[in-house]
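Below sits a lone chain in structure tokens, taken as the form predicted alone.
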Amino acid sequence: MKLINSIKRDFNTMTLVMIPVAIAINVVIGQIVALLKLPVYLDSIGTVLVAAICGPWAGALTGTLSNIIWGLLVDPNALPWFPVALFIGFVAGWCAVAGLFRTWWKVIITGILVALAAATVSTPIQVYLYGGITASGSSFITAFLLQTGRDLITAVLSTNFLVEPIDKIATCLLAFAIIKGLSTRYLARFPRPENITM
């Protein structure tokens, strides 16, 4: 019963309005970054935004739907990464519940924790579905590490633990900046405004 109540708490009308906006943010920014072959992703800003103000379950759903919709409508390469997006939303949401979304330096801690989750979940996908090399710019680092004699799993893990913290800290700080730009009155309409207020 406690689990069901926790899930229900994340979803109100504002959450249902915000999720499609967040998905659009994720897909548009993620697609731009992928086309530019940048060594970061920045495709979870919307997910972290929803997770912070609506909760972990809403964040997990946003991340999952983002990658599924992105994969089905725009870029099929985005589809297999939905478990990573799910964990990004879930971990960011629980960090926000724990008060790690109230100041910029706590948001950096959130970014590090989200990065650890993302790197752990993404490594098996990258190794077993893509042979370690994906369409992202970070694959240049993996290719370099493979050329220096590292085995595939070590090269992918090393790349993920190098790139993910930079990406997820930036992602969390961008989501935090968006939240700080919203009025307190507007934020109060979301399920978990206490996550981002002192």
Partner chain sequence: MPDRLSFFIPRESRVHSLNPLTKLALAFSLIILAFFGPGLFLPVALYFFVLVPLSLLGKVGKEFLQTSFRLLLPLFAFLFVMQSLFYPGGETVIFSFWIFSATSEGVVFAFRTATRILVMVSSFLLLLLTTHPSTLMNDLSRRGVPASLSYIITSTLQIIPQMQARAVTIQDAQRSRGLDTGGNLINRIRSLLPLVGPLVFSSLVDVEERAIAIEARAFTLPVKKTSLIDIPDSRGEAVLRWVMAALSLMTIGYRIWLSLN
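Moving from the form predicted alone to the form predicted together with the partner chain:
Coming up is the bare chain, nothing alongside it.
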């Protein structure tokens, strides 16, 4: 019951209204980044933002729904990857609860932990659903590792460990920069303002 109550506390009206905006931030920034042809995705800034100020459960929900919306609007290929987004929000949320969202160098640690979670969760999806190869450029690294005699799971996992950290650290730092730009009065309306104030 304690758990259910703490989850309910995280979903106040501000959270409910914030989640759609966060999903829209994910989608639109993801599109801007693709337009600028940057070598990262940055499609979970909104998820990390919600996770930091509304808690891990709201973060997990934001991530999951982001993928579903991306699947509904842009590309149904995104649908099976929702567990990755779920864990990005969830891990970022717990990191923030543990105080890892207060200074920029702690945020880098959050980014690394989020990247580890994302890499671990996406590996089985990539291996069992797509046979290890997706349409992204990083699949060339996977193919290279396969050719040097690694087995499929090791190859995919090590590719993900190479690729994810840069993207996730940048994502967390940008979310941190956004939070620093918001007023204390505004942040206090969210369920977990103590996560980010000193």
